[in-house]
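One chain comes next, on its own, written as structure tokens: the form predicted on its own.
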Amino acid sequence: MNSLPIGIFDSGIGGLTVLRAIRDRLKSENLLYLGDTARVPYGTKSRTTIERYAVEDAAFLVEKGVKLIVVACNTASAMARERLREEFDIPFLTVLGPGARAAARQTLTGRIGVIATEATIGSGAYERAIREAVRNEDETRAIEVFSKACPLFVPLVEEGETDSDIAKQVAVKYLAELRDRKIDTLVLGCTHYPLLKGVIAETMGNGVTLIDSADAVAEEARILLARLDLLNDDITSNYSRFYVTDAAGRFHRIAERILGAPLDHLEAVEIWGHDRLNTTATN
């Protein structure tokens, strides 16, 4: 069991920021990554559809043989956590809780902003998780959470527009309201958004700390695996394998830029219906 890989899934390339953090912190772990690039973005879909997509993503990783699944998609974390735990007898870790706890620890003024997809913002999951995290630290502490959906951020990242004039214009439009709220902490509530961190930081200005949940997720993954006695101590043959549901060439180019290293194994696969494991292409 210890040598089995950690499975990570996201709607597209954003979850690579989580994989990178896990790989950096847990250097001996084997990793499987699934990007559902054929159906990105998840954040504009209904709860029923998001749950179905998340179950199919998780089922693919389970059938590959993993010891832990990290849901590196904030939308799926917010909308499908309960469904996933009902369907599968395997440990799950979502990005939502670690990000909320990191924000609660960081804020000094108690004024926290959250940017995420429409589905995540509509669920209210981050606001509830942040308030719970603050209560666990200090029940008397006052907290205000201001949320903003930023639906164009995901397609900008998927198209590689992470530092363009278009990205800067969209950021100014989306984030003006949160700047006016005088927040001191901003949760990047979608794993695509850290790839826009430079643009977002420039737009928000000094005095606002950006919370990227990837590092917090990596540390919580280490703690969970240690508690379950599932850490892999063999660093001699560790590997990372990548699977996508569409646009393998584009994923390959962007992934190598994000990870700063070549991809050893990339396959395009189908994960829906009865042909979940039908391989359609290999790079």
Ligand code: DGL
The other form holds:
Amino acid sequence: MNSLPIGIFDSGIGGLTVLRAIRDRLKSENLLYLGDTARVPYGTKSRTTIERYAVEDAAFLVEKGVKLIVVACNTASAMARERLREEFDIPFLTVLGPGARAAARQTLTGRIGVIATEATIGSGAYERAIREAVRNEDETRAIEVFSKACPLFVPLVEEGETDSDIAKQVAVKYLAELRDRKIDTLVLGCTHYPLLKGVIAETMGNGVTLIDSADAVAEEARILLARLDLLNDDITSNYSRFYVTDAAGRFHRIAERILGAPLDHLEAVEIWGHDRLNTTATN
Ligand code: DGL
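Show the other one: the form predicted in complex with the ligand, since we just had the form predicted on its own.
Entire complex below, previous chain first.
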């Protein structure tokens, strides 16, 4: 059981920022990554559609026999978390809570910005999670949360345009109003956005700390697996396997650049209809 892989999914390549952090922190864990590249982006779709995609993603990973699923997509975390918990009897970790808690710990002024997809911002899930995290630390503390949807960031990242003039122009367009809000902490509320960190940091200027939830998620995964007595201590044959729903060649190129290492196993798969599988608990 302990040597079963951790399943990680995202709409595309963004979740690789989370996989990278998990791989760094939990070196002996086996990992399966699913990028739903045929249907990216999720962030412009309706709740019903995002729920269906997330259930199909999770069902695919459950069928592969994972011991934990990390939803490395804020959009799926915000829109489909309850649905996933209803449908599957397996531990889930989403990126939204760890990011919100990290922001609550970081801010000094209580002025926090959140950037994410339209669906995530529209759901209000980050603002609720940040307020809850701050309340848990200090009930009397006043905070203000300023949210901004940045829909063009995901296609820019999927195109590998992470440091170009176009990326800079788009960042200035989206982030100007957050600069005026005098925030001291900015949550990168989409797993694609850490790949634009340089451009975002330059646009926001000094004095604003960017929160990338990947490290916080990796640490929470370690704590959760330890609590469930599911950590893998066999370091002899560790693997990371990658699955995509389309355009494997493109994913291959970009993923190797992001991870800084060759991919041992990459496979194109069809996951449609996986929500109708009879998925049983694997622990
Ligand atoms: N990377 C995902 C997120 O964190 C999804 C982006 C998208 O597909 O729109 O929200």
